[in-house]
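Only one chain is shown below, in structure tokens, and it's the form predicted alone.
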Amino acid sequence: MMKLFWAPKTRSLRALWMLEEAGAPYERVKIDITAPGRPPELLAANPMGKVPALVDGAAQLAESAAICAYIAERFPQAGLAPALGDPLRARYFHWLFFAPGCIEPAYTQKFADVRLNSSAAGWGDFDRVTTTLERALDKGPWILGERFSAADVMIGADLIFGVERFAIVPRRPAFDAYLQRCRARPALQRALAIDDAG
């Protein structure tokens, strides 16, 4: 059985949601991220000691997007990634890694009120990231169009944090409609219940 190292109200929500979408059997190991020290098994999976981290037998990995990609490949019957050879797979990877590569740095920039030349930052800037995301989601219903995927887990979780929990992303009709569709998914409802219960 897979083991997920997680903490409530963190990026672990992505891994929880993904595991629930896949219908994968897993065990949760809650980590107090404010306490010193980390269990050796967590450090083996992620030497940085951060969550989420996943152990699946001999396979050990961290980083939310990597965990989502791994689960999608491990449980292909869940249909959470386009198949090898499907041209849509290219856009799937684009959006899957847009979350950690663009959304997260843009959020950090906004929180810290950092002024950067947009051509010097790999993500551009906060406004470019949110506008790009809005345009992509406006086509809907999912980031890949008609098909829900692991990329929606990454993007959806980031918008839950950005729009609802942190309120740093301005409410926009495309975001509100997308979040409503995400929240209607039973797997996200289960993941949020776990996250809220902490």
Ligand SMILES: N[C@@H](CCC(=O)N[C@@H](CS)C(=O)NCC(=O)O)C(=O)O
Contents of the next structure:
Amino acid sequence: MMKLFWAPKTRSLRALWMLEEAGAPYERVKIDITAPGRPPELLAANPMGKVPALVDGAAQLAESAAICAYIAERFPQAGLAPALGDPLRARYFHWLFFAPGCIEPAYTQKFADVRLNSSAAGWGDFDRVTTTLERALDKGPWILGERFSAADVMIGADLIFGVERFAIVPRRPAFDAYLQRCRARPALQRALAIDDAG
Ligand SMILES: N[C@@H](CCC(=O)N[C@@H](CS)C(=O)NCC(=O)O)C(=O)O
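Got the form predicted alone; any chance of the form predicted together with the ligand too?
Full assembly next; the chain just shown is listed first.
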């Protein structure tokens, strides 16, 4: 059975949500990220010692976007990624990588309140990222249009943190409507229940 190293109220929510969407059998190993030391099995999966990290037999990996992509491939019957050869797969990768490549650093920049050259920073700047996201989600229902995918797990979780938990992303109708659709998904409800129970 797959093993998820996780901690409540962290980026682990993405992996929990994704595993629940896939209907994958998994066990959870809770890590106290405030305490020093990490179990050797977690360090083997993620030399950074961070969560989430996933062990699936001989397969070990970390980085939540990679975990979401891996689970989508591992459980193709769940339909969480466009199939090989489907042109929609291009946009799928675009948004899956946009989350850690642009949204995350934009949040960090906002928290740190630093000004950078938007042309030189790979993510541009916070307003550029949030405006791009707002336009992309305006039509909906999902980031790829009609089809829900692992990219929505990454982007939806980032908006839960950015709009709702940290309140750094301004409330916009497109974000509110998207978050409402995400929250209506039973898999996210189960993941949030696990996360809340800690
Ligand atoms: N890039 C990683 C970031 C993972 C990460 O920073 N996890 C934090 C919790 S949100 C963590 O494990 N912090 C404890 C530590 O750094 O030891 C991902 O997207 O999964």
